[in-house]
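One chain is shown next in structure tokens, namely the form predicted alone.
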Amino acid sequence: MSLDFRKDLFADERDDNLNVVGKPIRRQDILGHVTGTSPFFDDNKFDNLLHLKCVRSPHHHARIVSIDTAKAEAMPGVVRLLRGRDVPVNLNTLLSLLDFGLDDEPVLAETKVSYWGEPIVAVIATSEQAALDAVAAVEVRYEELPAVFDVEEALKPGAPTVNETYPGNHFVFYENTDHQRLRFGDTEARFARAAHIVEGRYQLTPIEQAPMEPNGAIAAPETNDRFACYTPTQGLFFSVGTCAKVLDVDLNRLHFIGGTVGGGFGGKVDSVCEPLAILGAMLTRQPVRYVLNRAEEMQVSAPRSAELWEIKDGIAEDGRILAREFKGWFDAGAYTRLTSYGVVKCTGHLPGPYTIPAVKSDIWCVFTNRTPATAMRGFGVLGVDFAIERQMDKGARAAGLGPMEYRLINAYRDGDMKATRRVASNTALVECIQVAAEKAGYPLAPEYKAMTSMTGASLTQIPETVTDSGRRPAGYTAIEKTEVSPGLGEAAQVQPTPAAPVARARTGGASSLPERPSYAPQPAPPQAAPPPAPEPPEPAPAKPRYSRYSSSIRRR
């Protein structure tokens, strides 16, 4: 049984009579929050608690020439120092737990640092101040190296190698590909038919999650050679798996206690503090607390990655988007963390909530000498959505339509084929726009008010798709095809249904908006029939009117 919740099971409940949303339901944890009694990881108190702090790189990119810890080790209150050689498995990446990507990030740097603030030596002392004093006494000599902070520069030949695991400064995806590709339909042919070409360039900067509670962990020995870890992690099982791998111990030796998270927003999934806290407890047999201060939280806690986008749209005279091309670069910083996963998520989201019969996308996960990036509130989707919606505003202006009308024309309807080759269902963008227009007092013409996401699908099959080699692979259903492509044999020829004019006024118009055309395939003529007389050649398409908009805020 197919469970299409909104349309099949709850078809009679579309009046927004919801059971929880919009109603004063008491949160389960609200009393603890308002009375100050909610338990956080740092509320756990231990006798003989030790404190861990890290020596961090003052350079964005440098070779470590030497490390002298003699003065620090002799200081009062210092119990132990940890170096990269003390970490059982000193190279890791979070997504290795899912067999995705290569281990590329050291827990403690040994030969080279690749971002400002990268940890090199961990100091364990009887007080936080003693640990900080010892950190200042560690002497590290560096040979500074050229650094790169721009994704486009990082991919150029001769750029400094940020991450030795990925010498080309880009993540390597499955099947040894250097970026994520999406191919759907024939963008080149569609652009040739466009009345308007709109291009945009969009730069997004890193964003720190800035939780009130910084990243941290407290680890303590238990009986039977087990170790407890009190942590505010957002991914408890990710954290315990990461620590078991880095420390080379069985999972059953680790007892993770989560609980209230004092703000995370995606920034507490990387297990930054847990491995060193547990390792300190293992080596000292005492409880160890490792918590970032506010300066560390802002500088070395992983932010949302910076993104750079270039988008090109081909738009028909009636306002329908015929083709869209994406080029995207995610700035992973020095190491992978979760950025490569964000690229995969992003590719699955394209081209946004709009039906576009030809889509081409190329997205890179790029390494630079920035702080490693990670998740933040819908990462992989929100950045490109910002770029898409700015592009939609530009497209509306080029087509002479209002921003809401333009989106209503192009929004997914149920039954539309997505560029990811899945059929759109439970779509509701049309209705959302209509409600937003009503609430904002935006005057929609009757033909736009009459639109619905439940009918009017225009792209119901996979279009004939051009690959990078220029070939059209067999097995794809041709849509709007006017000639048999080489290599497809007796493929069915499909004649396009001409689109009727669309009302182009912002607030109305005399003509009514037609239903979106259906491109149902027509059978090819029987082989025995005589060949039809050749049709006169089609006139050359009019030269597109270029509306070039540029929105680029470059951050060096």
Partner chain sequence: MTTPVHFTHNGRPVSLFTEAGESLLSLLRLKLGDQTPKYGCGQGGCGACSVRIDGQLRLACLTLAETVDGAEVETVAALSAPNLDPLQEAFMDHFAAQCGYCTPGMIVAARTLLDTNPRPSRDEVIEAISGNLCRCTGYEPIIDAILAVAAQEVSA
Second form
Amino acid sequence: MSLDFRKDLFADERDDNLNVVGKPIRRQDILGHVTGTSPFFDDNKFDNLLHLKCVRSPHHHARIVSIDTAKAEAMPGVVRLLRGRDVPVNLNTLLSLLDFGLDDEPVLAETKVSYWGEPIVAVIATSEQAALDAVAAVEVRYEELPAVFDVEEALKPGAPTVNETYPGNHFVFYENTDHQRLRFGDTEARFARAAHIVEGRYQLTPIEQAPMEPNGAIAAPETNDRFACYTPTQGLFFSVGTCAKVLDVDLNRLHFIGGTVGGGFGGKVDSVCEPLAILGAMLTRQPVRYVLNRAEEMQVSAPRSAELWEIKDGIAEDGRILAREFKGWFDAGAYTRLTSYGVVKCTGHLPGPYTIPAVKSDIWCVFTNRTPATAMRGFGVLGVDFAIERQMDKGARAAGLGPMEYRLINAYRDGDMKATRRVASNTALVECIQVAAEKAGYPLAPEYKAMTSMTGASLTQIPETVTDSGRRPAGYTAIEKTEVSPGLGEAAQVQPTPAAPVARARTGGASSLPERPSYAPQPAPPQAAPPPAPEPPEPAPAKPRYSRYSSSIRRR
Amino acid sequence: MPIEITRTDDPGLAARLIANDRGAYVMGGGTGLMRRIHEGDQAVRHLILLSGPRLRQIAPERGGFFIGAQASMADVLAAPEARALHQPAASVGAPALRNMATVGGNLFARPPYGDLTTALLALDAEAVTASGSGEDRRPLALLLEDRTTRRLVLGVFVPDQGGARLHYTKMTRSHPRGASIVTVAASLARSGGRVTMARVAFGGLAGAPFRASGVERALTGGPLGSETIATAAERIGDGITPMSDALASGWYRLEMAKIHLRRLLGTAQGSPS
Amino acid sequence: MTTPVHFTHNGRPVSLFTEAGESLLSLLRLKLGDQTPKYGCGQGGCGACSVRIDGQLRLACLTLAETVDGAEVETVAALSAPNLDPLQEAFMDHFAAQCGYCTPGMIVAARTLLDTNPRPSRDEVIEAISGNLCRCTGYEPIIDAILAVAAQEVSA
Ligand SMILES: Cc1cc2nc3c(=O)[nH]c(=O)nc-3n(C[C@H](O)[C@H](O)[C@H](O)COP(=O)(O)OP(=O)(O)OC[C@H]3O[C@@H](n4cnc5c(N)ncnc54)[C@H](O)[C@@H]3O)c2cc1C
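Same protein, different form: I have the form predicted alone, so give me the form predicted together with the partner chain.
The next block holds the full complex; its first chain is the one shown before.
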């Protein structure tokens, strides 16, 4: 198979006289790869290495009635067991490092489990086999709860609450709205003028990234009370921050060594193994290795989220798309992880690479009792692209045009205003379609062959946009908001944080569900009146248990 | 509890150990057992490493040929006597796996596995089992049906097929190799344009490979016409519960079984008896 | 329960103790310090732990360690010394590795193929690596690299 570089296209925008780009050059790390000597995290050697394995929930949704570890603790080779109460801050959400979302996920479940395979107890033993045997000997009693696996079911009144932090089973964006919105132009007015209305409903299953190297980590004590962590993470600093937070230690006590990733594809950003490996090393003072086996990797490591889409297009007689509306539901699984961010990223991608003068989108990030979802290649955009391209094929049929022609008519051009209020530049879709048509032997009429991405912008201004008052989360208000910035000790000497944003206090530890910060359901407000704005928070007098990431250099 | 290991060349001892201790397993190539151990399966407590020349033998025997339980798929492929089994053996796993996977282990492989076994059923093979200090023979189908008695298998005996021919196909999701969605093995004898004998077995479809007697009856006695084949395909589901797993639902497996039986017999139609 | 095992590892005789139930992969990686075979699945499904035992391609994760007593065990490390195997050179030239995790097993499988079948067809190459998964490359560069070495070794 030979590559065809179409250097005739955009020739004056490109410099072909480069040293590396466009030249066959060996990867700098490839000698290690072919000799098997590239240092993956699990290739580090330790004396007295201990192995960690988790007791996992056999239910999709259950209350934990009791946990009996006596038998396991007495087994040969078992060094120590970890429970939720051993985790200093046993409630976290990954994006809290960016102050986006509420802590909603324990490192080890204490009172209930919300997905099949959720970890409850970690066993540390002298061999993997001994750890597995002890895992089997831990006795957990459950009271099963009704579970929900479907985004539409989960949003219905009376659906089981998956995640106590979000009792409505949906993420709350910007502490304000129950879903992510996009408004651009006036879709209703344009639908009314459209020659064809095309509607479609599209559904995608979760997809596991399935890297060849499973998720894992090895942590080991270093001198000066520091801990090294060998990790395959795709987000090293993100992982350090997460571990510092849940373990309640200063960042500078954690020494992360990564960089060689045996495939990630988005599946290695969640820091699921690092915190427990480090905690294990802290409590045993020995190196601890925690590697997911393949069954765990497939079942409990986070996949791409399932998505459900409804798209409505209004199309003019000549095949131009006049208006497009999206309704989307991302299935976050039991906890937020990165799905909320995927929704935002998705919204920025709409309506796909086409110029449409009216776009409206409403996307929900929904909690269900499925495995928590996270990033995967084309994070947040692949699912909707699938839906959009199916919809384009339907639209082409409705308009009586070929799929290539229909896309060429609607493809964005340099100078077009996008729904994100950015002007498109360096677009190349028209040329890509033309080349694809040529390769496929698809005959394009001369007027389509003559099209170019560089001229012909049809929408250069932000159209007059109809906004609706929007919906607050039905009767939800953020509670337990407290200022965290004061009283940070040495943090005061660090760069002053600009306009300290409101952060939520993590008072009272994490173990008891009722004390969690959450969006508590309130009686629905009367129809017309907007819900009252939350009271401005009182400055917190007490020192918080830990500070925000941005000011984490501090005295303990 | 740590795993116990017994090395022996005494089939009688091995037979007694597995008969009396549900945690004891004879080790074949370990391709199934080792995974269970890695994943902490507490049912596997005792491994029996049995050795002996007969266990790896592949040799002609009166009225057919014998394959030792510990012969690997690669051994089968290298043995001209076992030619009838070459296509099924080659359809198991990938090269490294075929060097390890044994015939004995294939009889007890977890579903959807058991491709070679499916072919052995259609060939009317017999299981040669240890009995006291001697050997016993029983139809393979009976051995597979009786799930309560744990027997040590020394090998399988494949009788001469006379005029019958084996037709075999395996449907997978991944290519060129993968686990079975459905495996079909049909041994047919024909005379004067009529099917005089049909043994049809399916793998990957239910909990274990099985002979489909309804299909066999529908095929026997008449010519191998499209109508007969279609009628026979409708009998596949009789008395079984098609299995669902991550690869395919039971419904899909059954539909695929019908299609692949029709295709397989469709090619048999045209082939010399 | 520990059992002594004696075998040759990449040509060097070794003697160690193995725990009951331990795999050859864990023995090689944790006890012998040969980290070139990788753990990808522990189920024989990915081929990242492919090694040769008495010249035969095997999966180290599914091999009970004590069964290699008296055998010759070879990992990709045996191919790299003293000079790189032509396959290793070809993998580098053809960009046949991205993350590199499947590569050691892939090269052991490819070498085993070429040793027994120096002129494989494209389909035979595909069959030979059908037990070795790669999530990065889409296989094409790997197949190209193996065919390139075959062409080169046959013409040499
Ligand atoms: C990646 C992969 C791919 C596979 N692909 C296929 C495939 O395509 N088709 C297929 O059919 N199978 C496949 N399998 C399943 C399995 O490898 C084969 O079925 C193989 O033949 C099992 O044999 P073994 O010797 O490895 O079994 P072992 O794991 O050693 O044993 C399996 C079971 O059989 C019992 N057993 C073994 N020998 C005897 C005996 N002599 N007497 C009584 N009981 C015995 C054991 O106690 C155990 O319960 C695959 C497995 C893997 C890991």
